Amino acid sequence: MRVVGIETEYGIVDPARDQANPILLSSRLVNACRLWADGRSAPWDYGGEDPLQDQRGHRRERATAGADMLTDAHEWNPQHGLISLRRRRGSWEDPAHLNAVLGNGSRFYVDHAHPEYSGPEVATAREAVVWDRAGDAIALAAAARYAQEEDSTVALYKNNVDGKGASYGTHENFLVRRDVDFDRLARLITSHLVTRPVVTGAGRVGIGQRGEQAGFQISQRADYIETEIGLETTLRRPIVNTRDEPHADRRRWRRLHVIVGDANCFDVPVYLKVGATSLVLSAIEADDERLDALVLAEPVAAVRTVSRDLALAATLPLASGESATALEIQRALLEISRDYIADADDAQVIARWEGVLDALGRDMFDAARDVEWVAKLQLLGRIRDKHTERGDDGLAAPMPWSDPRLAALDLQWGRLGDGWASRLTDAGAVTRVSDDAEVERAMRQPPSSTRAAVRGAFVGTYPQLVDAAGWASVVLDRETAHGKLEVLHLDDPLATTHPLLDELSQG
């Protein structure tokens, strides 16, 4: 069991205006989103953030640190761009257009120029995607409620470019142990974040930042991943970031924050993302020397060169000398995580890798139910073929990948509720890990197998006394014996329970 969570920022625009602030829009959805809770949210505790420590040992001085990283006392206001949040009682004050803690122990918020759902703390990668779901679920409610009361519309998209050079992100959390050496955690665990999105990737069309060459490459992150290790999100983002900001007892744990993978609209990318990295974690939480092998010799090379191979058949040079495709580098790790199956959630992980990468390496198209990527080329490259153009030489070729028809389907395959991925997960195409049965439970209820059943049950059954919650905390606002706050320390992330939560009830 592996304590586990994802981000994901939303593209948002307005379909009636096309310069319409994309902060005032986020904000504005987030006070909706509010409302679609009934009361059943709370500001946000910022007595938890602390973004400039960095795992490598040492702190970010504060004046050198980018606006996009001061996330523990900092938040954009829509006409104001960065202000500073007062302390108040204990917390740092929340505007209330910025932030929702929800009943399902997720948080709903403004981060810079998008809305951002970041799911509450599971501990399978089933409930990884159950919960996942349920934050676009929740979005689209958001979004719903604000078209009533604002005489307007706002469209959300799950993806990570917007096609004119910018990108956002879809990020993962795995806890990992205290005690593991931070360089080797970084060195070992690129190899695997490197090569899976053969397995995760959302697929893009267009290569470099802006799409200025044409072609379609698996990867929607792999143009903007510029350093192998660092503490930056949005500029110079690195394979593996450095930000240590654990959320738990720091003498136990420390969490490693994954920036580098693509929003999925498919259950299975997500699934994999979260279980095969928490078996490749136990691996070198074991100290597993096989690992070793499968170090690269130049990862940031190799993140663009997984991503443009649609072959899947380059060769990428190891630290060793030999080198191996993005195929092999991950059936040697499926291979070496199988001595690390702790539970049956493992073996299906497991069972659902191996077909995964066996499907690939027949024909890529036999993965097209569960490989995003591979769904988006197959859709794409059936228009393309329905709209075939004659060369100078007077010969037939499909559409090029130029034409901006396809970048324009591109952005649509991720629109929540009604893109093409939603459309064919709707048409019964696509393999599912969740039903929607426990996706709308899951908007409304937390995970039991993490504190954040204890997060939830306060926010969703005590919200008058919750002043802000934060994922390490809940301050409560009651009279007690030493004072009018009571702030309920959550260090353990697998604490399920809480004595007060008990006393509530009986009283």
Second form
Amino acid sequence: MRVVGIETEYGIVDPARDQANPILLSSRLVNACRLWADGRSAPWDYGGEDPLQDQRGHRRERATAGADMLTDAHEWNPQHGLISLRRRRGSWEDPAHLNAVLGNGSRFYVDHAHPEYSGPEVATAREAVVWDRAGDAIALAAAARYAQEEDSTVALYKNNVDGKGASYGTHENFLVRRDVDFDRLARLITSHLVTRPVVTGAGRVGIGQRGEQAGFQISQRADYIETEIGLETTLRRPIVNTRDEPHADRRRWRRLHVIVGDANCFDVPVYLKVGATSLVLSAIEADDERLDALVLAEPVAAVRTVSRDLALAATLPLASGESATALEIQRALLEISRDYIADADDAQVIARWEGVLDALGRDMFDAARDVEWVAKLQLLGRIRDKHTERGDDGLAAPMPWSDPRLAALDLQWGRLGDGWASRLTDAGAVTRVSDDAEVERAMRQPPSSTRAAVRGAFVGTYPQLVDAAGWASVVLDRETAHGKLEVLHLDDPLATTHPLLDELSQG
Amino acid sequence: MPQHQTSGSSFDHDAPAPEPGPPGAKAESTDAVDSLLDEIDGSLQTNAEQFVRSFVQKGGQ
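Next, give the form predicted in complex with its partner chain, keeping in mind that what was shown is the form predicted on its own.
Every component of the complex follows; first up is the chain already shown.
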């Protein structure tokens, strides 16, 4: 596949105190996570972030800045690679931005008013599922520790909407070749991002940002997507986000930051949103001309059309003048993606993608074990049928969509631990791509396929040496002649070892 | 699961006619899902409205 990472912002509630400050709850939860990690965690290294860099070229002067142009004093050590020296700063941490870099290579922290788990970089779709689920398990472990430390509890929700107008994100990050023209990349990936909710949607009760209209739709996130392309993530959210912060050698790589996806409690949608999207990106990198025929005429309108089309029959106008359903576009993308299978993992992604599209095309409820919105709709449908009542007109009708019980079921679906999606999974009604034992291991161990292995090993094995860590850096604080902090640069996302780590482990 | 299709096909469009699914994996979990359904239904009878009203989040990314 390619290097990928998933970020999840969880909904957070103190069930006994509606008015509790969510920033404070999140901060206390991150603190509890550090206690759970028992010292094997590190603060975040804010030294290397550049969130204002735009993919479309603003601030272009930085585009040529390699590691050798860093402003810190640095030295090249043939044994240890490039190491920058940094002056010691105060160790004060803003409680509203508390961080824990963990031994599994992830970052658990306060983002806006939510706890967020940014998973470690992974290199296969299956790893993405395992370390995504590990994030849920870490969040739950932190919540359990919180209950011991505080005289209250928190409940965490893996969803994206509160039904009152607020939305919070689940983002995917894909490493993409820098030499691909970004405008073309944006135009071509849009058709996939707009139509994939038929496979990856988590389902939502309520239509409109505040759920103004009663009903069910396929995607949590659709009503919050307002423009085709842009830098924002919290307002006027775009289908394609242009933040250009590769966390890698920017002469070679981009990071495509995808913010339109739903939080998923099922394995298969996580597996496919990462695996299928990666293959479509491979087709774009290869400049596959078949993709041009799938460009949508009105992508933003199509986001809503797809999300509300429960019969999977609505046709979307294409730029070519023709039209196609979301399923037809997904099928066309699947056929193109077949030509970009690079390994056995990719082949499994294709097989599963095809199986899900086949089931959806046959009878969508055949996909209920795999596709989260279908399973949610099925459960809601059974509750509605159970409460069928005869109206004044003498006709029997199921429970109306406006009934608060259905909205409650929807919200409770994604609650970590005892939510209905977890309970359905425990009941054996959901396809698993991961298994519980490997998820438990992944709470403490990083994937071995990316630089997360280096970050995780430093933090998990030598936490006393780590001053801070980021995606592309580990900052060491140890006895040296120069007396400064040492910044190790991990610019290659696929470098799974570091000479200094090897040296330390040899004693 | 006998009632899958009822609501799914009734609210917006006509869904394609269901083909009889193969027995096996699906049937195994049916009992567990049925009892979960009863539990969900029971739990929703109390405080659903209050629960929905009090679930308020700040916007995020």
